[in-house]
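Only one chain is given next, in structure tokens, and it is the form predicted alone.
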Amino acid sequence: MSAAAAPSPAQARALLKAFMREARKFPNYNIREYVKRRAKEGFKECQSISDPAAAAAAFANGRAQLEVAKRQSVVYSLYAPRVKSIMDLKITETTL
């Protein structure tokens, strides 16, 4: 892909489907769900570019911004906690 291509809509859809996959890796509620919220949302605010050369900047900041959260999901997969988080534990009836 050339720098002022636009990336196909499956190459964006590839892009947000590893947001999620890598938010998943995240052992914090607050982080994982806040990688997923602002993911959503950058691809939400970047939908309605339609010139190729800002679609091409978008696309590419946004792959940065994976290997960020990718570095991070280590990092933080290093030091998580040994107690999980309440929304994390799962409460049934008989637990109550």
Second form
Amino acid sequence: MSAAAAPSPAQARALLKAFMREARKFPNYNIREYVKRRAKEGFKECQSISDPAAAAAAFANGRAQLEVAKRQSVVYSLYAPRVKSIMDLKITETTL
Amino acid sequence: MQAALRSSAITVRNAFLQHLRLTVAATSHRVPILLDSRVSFSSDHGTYLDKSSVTDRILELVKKMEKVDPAKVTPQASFQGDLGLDSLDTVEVVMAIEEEFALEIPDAEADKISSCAEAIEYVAAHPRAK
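Okay, that was the form predicted alone. Show me the form predicted in complex with the partner chain next.
Okay, now the whole complex, with that chain kicking things off.
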């Protein structure tokens, strides 16, 4: 791949948003929260990159990872857990 | 012999069918008339949420963000200036607002939301917010 231009802040934000949207599709609580957490982590790690080439590489890597997340959300939706995680239940004091 | 039998069988059958009457009752299919005033189509358009409840829900949600000091959250607080959030955290806040109010905020609109006041304004002006 030729040296791509560094992504604009708006593009980076859009990528993070795409990750969060994809994460919501995972039916399994643990994976869903992991994808969100990992996406945020990845963006924090790359926040200080100032070299345009390195930023472009990180952005390309992020897009590749998004594709992985998309495929995995399909696979995980085929094997959705039959029982919800307790973390998904809205438990208030009145239900207890 | 066989031919005679068959022809007599046919005449018997025809005679029988002539006298056979099937009563077909005309069932009235009542078409529901959608002029009933109770039937409203407003669910699609939604209603605007009360601004004070929107304010409460948004402030509650912002207070729950990891990096936010709950004491600093006011309806006027700006995300980056007053609450010390960066652009990535702002994306997170906007996504949390989307989830809370079952909205989909397009990127162009999301980029304009940079303070609690703007978020409250946007949600209160959004007809489909829940």
